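The chain below stands alone and is given in structure tokens; this is the form predicted alone.
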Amino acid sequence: MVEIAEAKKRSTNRKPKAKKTKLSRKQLTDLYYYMVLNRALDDRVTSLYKQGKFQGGAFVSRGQEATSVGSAYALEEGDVIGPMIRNSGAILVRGVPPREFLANYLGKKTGPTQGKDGNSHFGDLKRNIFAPVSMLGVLIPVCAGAALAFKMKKQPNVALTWIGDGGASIGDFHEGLNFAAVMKLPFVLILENNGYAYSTPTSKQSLVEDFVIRAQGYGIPGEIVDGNDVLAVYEVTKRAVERARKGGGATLIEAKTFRMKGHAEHDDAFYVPKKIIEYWQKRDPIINYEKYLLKEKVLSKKELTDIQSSVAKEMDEAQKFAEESPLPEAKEAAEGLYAS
């Protein structure tokens, strides 16, 4: 089957790389809290969703969390992030605790837009978050200027943003990262290929299979990691996060992986065939990242269970908090809003 074919080739079908991670027990433990947590909460949204419980789109990320946890955990304090509306795992990762995000959704004044947005599209400046930009790939030359402020400032800090498949082929993309690379910015951008751009598939929108190859058009390194694989991940941002602190420049990831929903929770993705699906179920992030703490005895199947119990509790707390608190007064709604 064609469909198969091509997903094997995207598919690098690899094991986390366990025996060669220098990450500690509390570390890789780490990795395996906050994807579990990045799942249960876009199993929230779902479900608050399906609830009727607010307005507008649903977006989740299931199938993609070993890439926005592994890369997000790479970074450090001061780094920024711009992220996209899948890559909530990365999201929490640098500190935006659940409630926040429910809160967000649905229209509170709780919330980190304060109830004037009711989905994802929301950044913390506090936290070093950029909000996303409905424009995909507007995010790489704003985060390629914040590496130009640091570079500028001489700190040591790094800026790293995210663009899927169909958002590499827009202008923002090649003009960001062209930028980022002559100006030999601390910038990292990860490329996630997922297989669709909405409901296109990626063969349907280029003739390029690797994206990474895009890199030595501009001459900065690239690299392609099994995205399903969080340690990978976290390997080869890692390395890309420490080349651009010493000065090394940009450097694009691309991380292969599949989003296993539709673009949101109104799309039933019924233009994936199912042996694509199946396929990539068998290769779920999470399931494979517990078959390698288990075999690797850094955690055993209680304490697996135990913190699954733990994010679920927390996920019912963060459920609680957003519902009860208040919706912003009327005469907030045009507070901290600029036009130009």
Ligand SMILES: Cc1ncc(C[n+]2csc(CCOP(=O)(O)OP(=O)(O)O)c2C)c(N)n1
Second form
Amino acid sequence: MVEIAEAKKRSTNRKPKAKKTKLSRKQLTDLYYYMVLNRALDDRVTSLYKQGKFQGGAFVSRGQEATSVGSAYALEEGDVIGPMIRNSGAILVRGVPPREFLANYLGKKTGPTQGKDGNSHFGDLKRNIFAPVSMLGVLIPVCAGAALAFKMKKQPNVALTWIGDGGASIGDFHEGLNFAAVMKLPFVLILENNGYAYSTPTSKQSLVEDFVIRAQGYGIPGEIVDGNDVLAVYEVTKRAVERARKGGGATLIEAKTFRMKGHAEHDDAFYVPKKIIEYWQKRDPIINYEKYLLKEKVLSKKELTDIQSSVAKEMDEAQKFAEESPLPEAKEAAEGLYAS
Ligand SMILES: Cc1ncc(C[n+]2csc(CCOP(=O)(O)OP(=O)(O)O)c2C)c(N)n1
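Show the other one: the form predicted together with the ligand, since we just had the form predicted alone.
First the chain shown before, then all remaining chains and molecules of the complex.
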């Protein structure tokens, strides 16, 4: 079947690299915890959406947890991130608690936008997180600007942002990346090639099979990684980040992955052939990583289950907090807003 052949081409089909990692047991456990937390948070968003508990769209990242978590985990405290709607895992790694995330969806005062936005479009400048910009690609020049500031202030920090395969055809992608390349900025761009831009398969919006070749056009290093392998994503990002910190300039990383749901919860992804879903189900980033952790005796089955249970409890508490939080006062609606 043509679709499966295409899926195979896009999947690097690698298992997490066993002995090579220099990560400690605690770090390996953290990666698992954040991926499980990411999925549990997404599932809770879906369930609140289905119960009609908030207005607007619900965006989740099922299947892409390893890309968000592995890349964000490679950063240091003073680094900046510009997440997109599918990078809730990165937001969790940077320390935003799930209860604030859910409060934001429910439009509550305790959410990062204090009830002004009802989805994942929020930032947290205390934690160096820029808010997702709805216009795809716009965060690329914004984050390149943050990287320029680091360079001018001689701060050893890096700015990292993500873009989808669809968003990679936007002008800002090229302008921002070229700027970061020419100015040798400490900037890392992760292109999440997840097969579809809404309902448009990647092959129908770009003739380029590997987006990473665009790095050559701008004279910067480019690497492909299996986006479903959290250790591989961590390692490739760490390399790029360290190079950037030492003045080595920008990097483009293409993470081959798959969006296991529709664009948002209102989209049932009827346009994705079943066989493709099945293909990627077998490459579930969390299940793959569990197998690795068990095989390498990093964690026992009981320890994995304990983490899952404590995440489920954390999520129940987060939902309770969000549901019991107050709505903002009417007069607060116009505070803290910027016009352009
Ligand atoms: C400039 C621009 N064009 C169109 C849209 C509408 N839109 C929002 S998300 C999306 C699909 C994005 O696909 P992709 O970049 O591959 O990311 P994914 O959703 O797959 O993570 C579209 C077309 C937008 N937000 N901005």
